[in-house]
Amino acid sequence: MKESYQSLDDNSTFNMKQVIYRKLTSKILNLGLIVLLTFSTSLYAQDGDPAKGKSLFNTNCAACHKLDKKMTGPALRKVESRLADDHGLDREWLAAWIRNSAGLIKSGDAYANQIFNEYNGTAMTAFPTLSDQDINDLLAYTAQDKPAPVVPVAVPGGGGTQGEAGLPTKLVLGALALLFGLLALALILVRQTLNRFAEAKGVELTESQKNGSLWKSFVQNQFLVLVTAILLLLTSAYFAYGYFMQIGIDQGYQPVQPIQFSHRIHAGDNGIDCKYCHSSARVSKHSGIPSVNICMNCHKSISEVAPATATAEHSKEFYDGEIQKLYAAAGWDDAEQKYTGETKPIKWIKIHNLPDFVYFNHSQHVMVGGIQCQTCHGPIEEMEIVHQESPLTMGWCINCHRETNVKVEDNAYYTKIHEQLSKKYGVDKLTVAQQGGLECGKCHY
């Protein structure tokens, strides 16, 4: 009996251990499944380097793809997990598609042909040289979550017109008004003090002297009236001359354009050469207003700015809205990635204006003279809104011609002229003025 009881005890202990092991195994499997589901999207590209993938994406993919928006090709954010979940396709299929999409289409692959037909038969560029690690890096980059938008931080102390010393103009004017008020009060007090001194010394003053106004005393002094009149006439003539000489000079002119084109972003942050957009400056007297097609060369692919572009004055949404104005002008449907044919003219406002009788040739200065755009237009690459930096007056141009040496080195056009004029003036360097740059007919019709 003892042996049978012992056997029953052993069997029950064994059965209890089996139950415990089964429960423990079940918990481990459930926990593993939860972890797998939680991190499934990142596991697809866990063996790649997102930083290297970003560089590869910008070099090879960014012309046709964006992470979060359909362009020439589909959006690629979490593309591997989406293909696996929706179509049962793995990384090997993606690698085959990236390296030779045309071959995959010809093989009769169903999803490859679906994508090809969905995007109007646009063939994807083949990248046969991308290694397995390159593809892993690309997929690691596309597997990242979308970053949260960056909120620009307002700069404290902004606003208000500043004077030359950095003080608000209203404060300066208020201080001057207070100063003149104090001077007038001081004159009244001085007059009262002099009257008391006269009474103390027994000097008899007439009623007009005691109670007469400052104005009456001023009028009775003919010399003071004459000097004041001459000063007023000279001052008036000076300011009238200055006013009339400023007619037609629009230095600082900064109109509001129908689309806020930021030279700071384009020429500054992105380093776009001025002559890429203003190509006429190379061959024409005019620099030219870029056509909408020039803008769309880039903005067919760029429908929003980077979050870092936002400033305290303008948010990312503001700049994105300006790009939408460009699309409306070009008749571009960004969602469908095609032109609608419904265009609208952009009514740009010209900033730099010269009188009709003045001749200025951009190509002569830019190509022959080698003058940088910033010489006349100021630090254009720093301007959020363009303004007229230079006065563009006749005197300003003449001073430049007098002070600027012509670049004759390695310039066959100037070789003979340089040799002759160097002998005439006995100098190695020649200014524009010495080559006839001050003749009236050079700039005036």
Contents of the next structure:
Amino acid sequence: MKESYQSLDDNSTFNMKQVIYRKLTSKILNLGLIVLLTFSTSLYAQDGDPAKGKSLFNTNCAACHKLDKKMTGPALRKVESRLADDHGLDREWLAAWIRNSAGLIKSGDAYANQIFNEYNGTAMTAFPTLSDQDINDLLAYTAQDKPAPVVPVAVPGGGGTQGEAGLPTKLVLGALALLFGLLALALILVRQTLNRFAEAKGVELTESQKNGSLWKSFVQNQFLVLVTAILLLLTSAYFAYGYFMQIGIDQGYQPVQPIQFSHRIHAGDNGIDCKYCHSSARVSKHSGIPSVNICMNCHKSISEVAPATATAEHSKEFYDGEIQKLYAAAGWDDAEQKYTGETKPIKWIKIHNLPDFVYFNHSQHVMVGGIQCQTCHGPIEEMEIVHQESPLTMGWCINCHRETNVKVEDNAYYTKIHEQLSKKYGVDKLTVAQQGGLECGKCHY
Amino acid sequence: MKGLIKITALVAILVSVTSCQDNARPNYQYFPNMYESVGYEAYIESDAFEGGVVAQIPVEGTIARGHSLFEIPNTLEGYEEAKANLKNPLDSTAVDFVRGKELYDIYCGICHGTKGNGKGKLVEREKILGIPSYDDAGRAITEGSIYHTIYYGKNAMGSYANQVNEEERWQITAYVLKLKADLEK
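Having looked at the form predicted alone, could you now put up the form predicted together with its partner chain?
Whole complex next, starting from this chain.
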């Protein structure tokens, strides 16, 4: 090392050596490339770009094919080598199939007919627009090896954070409890020693000083007794009233459902419209609990949650288990990708329940009134487990009817009545109450 | 010492009262027979019905009021037949793109994208993949094929016949054709 600083000559020789090194590394790299290429040719993907293939696959094929799992169509990992080894079919056959599978079936090709029948005559969409290069890219993507599972690594990490999140609060609470316990002990000890001092010094603690005198004088004072009795009665009446008034009100009711359906994931993170699942809220009295076929609209393709969906509270395994419960209810065989016909109804527990003597209509509020679901149901899109947000009492209904203005603009149905009523009340915006929203018969009949 | 006992007793009573408040159970009701319907409510359990549920699918071979028969079968041939021959019964005055868009955005847009290019929110978040754009040449959708697909579903897509009624299905079909025309521009 020193030499390189001594003279220009030495320096140049040093540089020379470096150049040689560089050449060597580039040679090694070249060799590696050759090795890689020879390997990749054995995987039948000599001229495709797997990255491009991935995006092509996701836009064109992923609706029906997964790499490692049977879906509407077969799993496609290493499809080219499998076809070549098992059936002696080359890339040309695959390209013909991809561009026009129906034509290939009609031409009487044996394997084309076999696969068509194996999948119950489901026709593969023709992709005439895919170029040779596109197909090469696609096959390069499918020829890639299955990536090593990352899940086992992620799970202990998730468990760790869960533990970390749970521990400190418990620790802090424990420490606080210990501290308070010690304080109480110290106080008792101080009191004891003080008493001992008092005894030692001969100070007599008189009976009146200890206790009793205050209580005696209180009992003797009849006025005070009367006032306390009245106060006691009033406070107990207040609490009794409060208790009786909350009977029949289920605000905060949060039952444990048979499947933990997370509104946070569906309506919040994924932004699925409430009416997608609760479609009868548009047209009927009931908002409707979706039947499992609506769940299966998406969960036919989504059999497990993404690792990012797991939270500190609930792991990926937990959510995957909940999806399996759905499959059991719908009678869906995920491995075979078909319905077994053995269904069993999910016993959802009704949370928002109005008494039988009151009529409420969802479609009237959602479609005519244009009220957001969240107005009554609270921030549903943030709830992991749904609870009843509003009291659903008559006072609560009436209050909203008094405060809410009816959307009468651009509504031909309301034009005339709106004119008449706004003249009558001398206002330009009518509330629901002014339109008869407080009539008993509106909801009770 | 007596005071201490009294305080602990008070605390114990308070704790026992407050701990009775269990959010996983429904509250008491005054007169449950006024709260609970004598008739069947939607979705309740009843032994009178098959499988113990009141919600039943219509008896085979019957059509509910306000519904009509869709005779094209759920097969590949049925799809081709609908694609070639099925036409929208709504005339141009009955087609309402505002309602069509509203329905489309609720039921279809989440996967197919509000523009119909196959890039809905679930696709962007990589939950569901491979949603085709409506202008896909290989599929060459027509109003008949759109309606058939909404009615029966196709491949990974499920049937939407129970979420939207006949008229709404045709409104959505008309709107999808409009999106397709916009994409092809």
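Rigid core (definition): largest C-alpha set, two forms, superposition within 1.5 Å. Residue numbers count along the first chain shown, from 1. Please read all numbers here as calculations on a predicted model, not as lab measurements.
- Put the two forms on the same core and the Cα of residue 397 is off by less than 2 Å between these two forms.
- Residue 290: CA moves less than 2 Å between these two forms after rigid-core fitting.
- In a rigid-core overlay of the protein, residue 362 has its C-alpha displaced by under 2 Å between these two forms.
- Once the two forms are overlaid on the core, residue 79 shows a Cα shift of 5.6 Å between these two forms.
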